[in-house]
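Below, in structure tokens: the form predicted alone, a single chain.
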Amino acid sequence: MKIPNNPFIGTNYIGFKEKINVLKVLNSKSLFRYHGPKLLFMTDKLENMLKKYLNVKYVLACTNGASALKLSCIAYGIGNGDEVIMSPFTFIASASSVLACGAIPKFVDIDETMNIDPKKIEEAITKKTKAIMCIHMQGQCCDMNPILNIAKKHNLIIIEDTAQAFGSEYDNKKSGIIGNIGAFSLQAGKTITCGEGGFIATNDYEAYQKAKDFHDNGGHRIGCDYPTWTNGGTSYGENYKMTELQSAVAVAQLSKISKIINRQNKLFEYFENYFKNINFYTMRPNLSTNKNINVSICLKFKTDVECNDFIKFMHENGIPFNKYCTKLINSYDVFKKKQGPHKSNYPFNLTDVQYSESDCPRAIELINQTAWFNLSSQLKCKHVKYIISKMEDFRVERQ
């Protein structure tokens, strides 16, 4: 039996509104935001529904979610000399938005529900510390509230690394808008998506119109008028603008985004039920504040040899279970050696940073001792039912 292992979740449920969009925006000739000659604002219509989803009071859509970190970022200041804690199990974005910055990471060890140790996060903190990067990895929120207390007691600013999990909530509120900012990618692999894409949301408007300048080249526009660099506040930026062709597609996206979650967390049930009745597997924490998307099934194994020997077995029965990684990214040529895009390895040149390699012995220790599965949307009752059998048989093998 083959089994579905697209991760592609908002690809899976493209269909006749996006198609009805796309076209829309393609009769009315006007593919930029700010000018056409009939346009037809679905960009501003995208930012509007994802201010009523999130209950927040400013969005910004931008290229993707790299870009949205990096706006988030410039929001608040952050650059050279400053410091952003983060976990090193992520993807390269999150960092690299900070070295773009000028800034360096500081890399944090995880817990058991694979995002950042809230624990550990003080430890870390120097006087060069400027924020916390909280990860949300594979649909289920950092533990919010001691990180909120931290950021608190040492006046830092919080960012939520959203990417992987839109639509998720901690404590009644959506992630995204639990800390100072979020940054959010509608990249093919996310929650919804528009192939590429992403955005922030933020109930700061300080923050917000300083992004907002920033991804429109740094000037600043009022409505669709032109920007103007010479208002006596402006600086430069960098062109992060959204199309109207990706807006179009998002904001069908956005309309089905209840029955995206729901379809994800009820495959999730499938196997979650199957858990409850053994005590062989152990399974990713959640926390009791958190309501997750379901992106994921993450298996925890005692050692590295049975997490191995599992794969392999799930393998050999046609079903792809795998490594999550098999590197954090503090093991990366660009931290291990120190070196940047250009010959001066900016921004680790700068006097007045001195990047330290970070232990995170429990992160090693748990990629290598994980097996994920990616809920793929397409997965049906019959798939879920065999995967079931063969991990039974696997138990049985082993007990």
Ligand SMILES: Cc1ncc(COP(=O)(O)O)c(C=O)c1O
Given for the second form:
Amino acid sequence: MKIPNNPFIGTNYIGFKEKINVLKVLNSKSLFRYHGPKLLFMTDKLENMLKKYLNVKYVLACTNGASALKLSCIAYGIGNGDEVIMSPFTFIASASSVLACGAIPKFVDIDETMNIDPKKIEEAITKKTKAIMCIHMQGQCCDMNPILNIAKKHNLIIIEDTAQAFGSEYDNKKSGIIGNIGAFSLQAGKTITCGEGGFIATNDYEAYQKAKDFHDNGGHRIGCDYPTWTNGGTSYGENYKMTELQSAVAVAQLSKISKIINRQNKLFEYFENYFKNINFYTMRPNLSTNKNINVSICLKFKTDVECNDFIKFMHENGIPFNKYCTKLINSYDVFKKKQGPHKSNYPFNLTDVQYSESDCPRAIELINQTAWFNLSSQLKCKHVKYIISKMEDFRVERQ
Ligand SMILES: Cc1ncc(COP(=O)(O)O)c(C=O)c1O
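Now that the form predicted alone has been shown, please provide the structure of the form predicted in complex with the ligand.
Complete assembly follows, chain above in first position.
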């Protein structure tokens, strides 16, 4: 049986609404969010819908999740050798967005939840620490309450990297609005998508305004007007503006988010019910505070060998369980060799932080002992039944 292995959750829901919205924008000949002959204000609409969905005061749409992370740092003046604490079990963009601001990632180990271990954060704090980046991996929130307490005690900013967890909740609050600022991605593999795209969410007006000006080439726009263009009041900034076409797709996708999340969680429930009744497989633990958007199944084995055997067995039966990754990002050349893009080696020339893969030993163990399966929204009942039957075969053979 061919098992769907398509991790592109939102992409699978592209349909009539997306097409109509895109056509409307094309017909309006107004693709730029601030001007056009018949501007439809799709990007404004998207931001307003997101504010309502997240229950947050300010949302700014931007080009992608990485730029949303960079804008989050910019919003709080993080740069020039400042340290940002984060886990190395993530996609490289979490760290490179920090480097792009001239700040320095400082890696802290994870725990069984596969997210940053709150107990290890305090020992990594130095005089240079400015922020903690909480990366909610694979639809599941970090344990925010202890992290919020640490941030308060040490006067640190919390940036939430919500790229992989849009729609998840912690303590009845949507992830991304729990700390000071949240960065989200609308890339093709995420809960909802417009191919590439992202946004920030915050309740802090000053932070929002700073990010907004920066994302608009440093100009201060009032509504659609851009007075700085004529009066020269522009500060340093770059261009991270969302296009109306991207927003047209994202608006349609956002109207489907509850349906998407419910389906993911229903799929997960089938597997959870199976795992509940046997004591052979160990699932990624979930916190009682969390409501996830379940994008994958993660199983933890006692040894690397057992994990590899399981993956091999599943592959022999056409089921794509895999390691999430083989390397943590702190072992990538950029950190191993402390290699900046400029000959001055900026921003690594601003720090004496050293990087070694062995800094996060639990993360290494966990990436070697966990097998992951994408919960494709194309999975059907027959697939779930087949996968569970093969898991049962493996268990019977081993137990
Ligand atoms: C954890 C995490 N952070 C940031 C990003 C960057 O998002 P984007 O690809 O939209 O730039 C990703 C993308 O996969 C991600 O998984």
